[in-house]
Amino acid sequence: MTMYTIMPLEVVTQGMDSHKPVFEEMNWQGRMLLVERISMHEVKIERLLQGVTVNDYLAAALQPGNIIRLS
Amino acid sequence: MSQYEIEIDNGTPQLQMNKVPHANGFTSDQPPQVPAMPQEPMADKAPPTVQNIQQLGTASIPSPGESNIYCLNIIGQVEGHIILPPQNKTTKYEHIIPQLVAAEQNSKIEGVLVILNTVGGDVEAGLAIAEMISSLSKPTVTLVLGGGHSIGVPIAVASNISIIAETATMTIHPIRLTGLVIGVPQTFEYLDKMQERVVRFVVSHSNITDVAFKELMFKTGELTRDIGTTVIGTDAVRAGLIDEIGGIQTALQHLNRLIEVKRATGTTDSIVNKKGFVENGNIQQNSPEGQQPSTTLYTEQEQSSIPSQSNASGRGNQI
């Protein structure tokens, strides 16, 4: 990785270490989807890893910081 | 794979999920507690039109919409192969590739429009989006707005047309890894290999000549903690980086013009002629925001073939 910013490299990368979030393959009607529980019943999309047309990457609803109630 | 599995039929909704943990992570553009969009509970045994409304907010799977226009957001960090912590506001080039993909696919959209702010970030995801909006067919306007850093400004100048405001600024000087010392000549020489692509893709897609590129790059006494230059506005557009000082008006103006010649002509290779304009010597002249730019980008005979166009003359036109 070589940066090119305006951010000092030391606040770009502070916090590097902790941040391990867990995300979760999930089929959903079909798309397969990258996704983080945030609760019980809710998941935010992080990404749409497959969709079932392309045109499904230009949807607001499987944008990713989307949030999908399961029940 | 793992998945979930909802499964309605019984009456009772229920999940099976595997987890797939991964090592280092992928992070997320918002904080993890603000909903996106609201959601009712979903019903047990809804029709599917019903259960659409209540999963994804509309009755079918939304389309791109009425626009012949698709917005592009470029914010924060560019975010390449490795997660940035969520301090940074990020984004990722695994997100907006396939999206400029499905926009170059996309037979209802006509043009792109890119909207910067950002201060920078990962080159190899930089150096990508600006070659996937450089490589569109389809017409393509960036305005800068607020600041477009760093890799921020091959991104800026990849489009058919480039729109800084006024106001908004972009900061170029070298790439280097952490701002101090260079430890070995091998790590130098990897630096300038680097920077070499930006300044190459840089003079290619804009007006602006190496050396003055270079010149703007490498001077000191203007930036505190680096070597570079900050142009605000109109010395971006003086230097050649950028084409007009404008915002969304005069980008939206450009970007409809594009789509009319595009559907007159089919193509867009003759619309602008980047290394053409340098040669002719035939600089825009700096406008104020919001005013009809007073030299156009167009050729005649492009113009021609928009009714509303008067004053034909500038970037393409042998003179």
The other form holds:
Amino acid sequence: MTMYTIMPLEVVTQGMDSHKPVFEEMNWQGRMLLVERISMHEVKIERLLQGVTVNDYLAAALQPGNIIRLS
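Show the other one: the form predicted alone, since we just had the form predicted in complex with its partner chain.
Just the single chain follows, nothing else.
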């Protein structure tokens, strides 16, 4: 994306780095996932690190961006 402006770069990008996601590895149903914690009871899948079978990498429930509700 290109943006043309006379404003200083510091003003334009102010607050962009205030939210830095915290990633953690999590074992969920025998699969190792890299997740971002959204709340105490929800995580968002970033990556499937290790599956049980090859089909896990094609499973819709394990795609990046999906939300897992923890009990």
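Just so it is clear, the model here is predicted, and its values are computed rather than measured. Positions refer to the first chain, counted from 1. Between two forms, the rigid core is defined as the largest C-alpha subset superposing within 1.5 Å.
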property: Threshold 2 Å Cα movement between these two forms at E25, rigid core reference; result: no
property: Rigid core fit then V11 CA moved by 2 Å or more between these two forms; result: yes
